[in-house]
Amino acid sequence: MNYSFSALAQASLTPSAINELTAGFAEDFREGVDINLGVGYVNDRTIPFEAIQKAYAEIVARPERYRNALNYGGAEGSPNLRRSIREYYLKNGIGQLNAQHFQGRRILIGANGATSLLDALSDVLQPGVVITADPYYYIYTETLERKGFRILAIPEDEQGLDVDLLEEAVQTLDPRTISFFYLVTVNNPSTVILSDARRKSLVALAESLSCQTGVKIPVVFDKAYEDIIHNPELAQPVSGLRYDTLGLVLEVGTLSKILAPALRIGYALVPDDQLADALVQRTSDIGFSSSLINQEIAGWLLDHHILVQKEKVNRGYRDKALYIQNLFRRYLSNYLESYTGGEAGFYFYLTLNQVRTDKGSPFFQFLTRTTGDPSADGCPEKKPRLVYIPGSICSRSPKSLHQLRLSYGFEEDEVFERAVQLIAEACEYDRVASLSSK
């Protein structure tokens, strides 16, 4: 007998590319031997353990302010945390927003980080075309496709999604089929920062299409990595909310990258309309917003510790990015065509010169020790392995076959040096294998 599966469940029976890639590697991962640069973990040294302990102690000692902090919370989120997020924006000029930009908007807290809010959005909007940048955030786009959405991925340049190319592509679409825009403002995987001019143009295009169809087409700006724009020479971006005149813009943020992922705090600034009502109900359906004690801790950290924390985090990632760029020059100068990254977030997106990186390539097989050649793989014990995210998972362009994403958030400097050395060895192995096959 078989189950009576929904269409979503049927689509979920086939593992996603990233699920399949990481599952095989994780099964026999050897700590201190193998290297995982595929996962986007933050560095443990950036997590404010002592401040979190202090926050917890103060919260449980003040029940008059933090009511029922160890009990259930509401679906919209802790009033204290929502107030703290608003004050964090206003006191620090985040996105150049002022009090007027918060009028007619609600701050919602997700059930389990920012991803839960994005998932809720895909539950309440009618499936259709989702406009995003290429390369794209593969985890969410694969989720959308399993739910029946279609991805229109528009190539990016140094300013982000190319609006001219998007306008050409939209001419071939029935605008009534567009569900929403999804824009990661510091793109994952490329870490290209979406320029202010592009944000303004994208909101204007969505407003034009909405007026044309008579249906609101939301523009979702996912600012997960904006708090860690660590190049001090770069100006902080302007929020897309400043360009919103029709109530189309949603700004989704997270405290995972700047505070601690385990707090599971994702939030959204949403127009105060039926979409907000539907998102809150969706959060209620799956068990309220994030753990209330975690929300109160996060709010306390925003009120008392955020500036010190941001400086520490950004200084650490800046030093690490500069160190890794030196490794690229030292070990990969003969193989590296170009790369993006090193100014924000904790990813580098590499384009190799005539070396394929997709699953099944000699490069991939060398790093996973699956070539079948004992001198490359190791025998009987496998040599150190390295996992990365192939560009073919993140993009549909032919160039993606020569690209890869490396996460430098979690591993320490000495581990990353070993990783870059392995990449150089894999490039050389690929070239020798290519010559021998001709």
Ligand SMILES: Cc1ncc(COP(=O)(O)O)c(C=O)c1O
Contents of the next structure:
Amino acid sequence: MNYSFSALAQASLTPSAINELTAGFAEDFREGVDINLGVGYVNDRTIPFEAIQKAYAEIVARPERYRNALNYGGAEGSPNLRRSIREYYLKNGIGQLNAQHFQGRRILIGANGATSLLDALSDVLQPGVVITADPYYYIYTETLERKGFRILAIPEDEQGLDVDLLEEAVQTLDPRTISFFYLVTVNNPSTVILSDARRKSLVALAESLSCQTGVKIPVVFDKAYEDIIHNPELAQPVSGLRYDTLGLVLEVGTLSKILAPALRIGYALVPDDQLADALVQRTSDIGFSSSLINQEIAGWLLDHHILVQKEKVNRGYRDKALYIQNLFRRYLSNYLESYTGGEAGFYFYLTLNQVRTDKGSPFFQFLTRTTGDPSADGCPEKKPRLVYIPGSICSRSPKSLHQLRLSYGFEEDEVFERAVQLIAEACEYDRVASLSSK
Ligand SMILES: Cc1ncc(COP(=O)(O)O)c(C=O)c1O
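What would the structure be for the form predicted together with this ligand, rather than the form predicted alone?
Entire complex below, previous chain first.
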């Protein structure tokens, strides 16, 4: 007998490209031998364990301020945390927002990180075209596609999504089919920072299309990595909310990258209208906003610890980025065409010279030890394996077949040296393999 599945469930029966890629590997991952540069995990050493302990102790000791902290919370989020987020923005000039920008807007806390707010958005907006940059945040675009949205991925340059190309593409579309814009301000996978000028043009374009159709086309800025722009020479970006004249802009943030992913705190600054009501209802439907104690801890950390924390996290990733760039020069100069990254977030997005990186390529097989050749794979014990995200998962451009994302969040420096050496060996393996197949 079969189940009577919904369209979403039917689409979910096929694992996403990334799940398929990592499933086999995850089962027999060997700690200290295999290297995982695929995951978006933060570095454990950046997590403020002691401050979290202190926050917890203070919260449970002050029930008059932190009411029912171990009970159910509400759907919109802890009032303490929402106040702390607002103050964090205003005191530190985040996005150059002032008190006026918070008027007519609500701060919502997701059920389970920014991911759940993005998911809620895909439940409340009518499926249609979602405009985003190429390369794209594959986890969310896959969710969207499973829910019936179509992705219009516009190539980015060094300033982010190319608005001229988007304007051309929009000419060929019925604007009524556009659901929303999804813009990752420090892009994942490329870590290209969306410039202020581009933010402004994108909001202006969405406003003009909304006026044309008479339907609001929301512009979602996902600023997951904006707190970790670690090159001190770069100016901090201006929030897209500053350009919003029609109430179309939503800013989605997370405390995962700067505090701790396990707190599962994601938030959104949303126009105070029906969209906010619908998002809150979705959060309520799936069990309220994040665990209340975690929200209170996060708020406490924003009030008391965020500046020290930010400085520490950014210094850590900065040092690591510089160290890895040296490794690229030392080991990959013969194989690397170009790369982005090293200024913000914790990804490098590499373009290799000629070498293909997609699943099934000799490069991929070498690093996953699935070539079938015992001298390359190791026998009986497999040689060290390395996981990365192939460009073909996060982009539609032909170039993506030669691209890969490496995460430098989780693994330590010494592991990275081995990793970059393995990548060089895989490039060499690919060269020999392609010469012998000619
Ligand atoms: C671009 C982007 N948005 C959102 C998220 C999810 O954040 P959260 O941990 O708050 O769900 C991530 C996590 O990697 C991300 O890369």
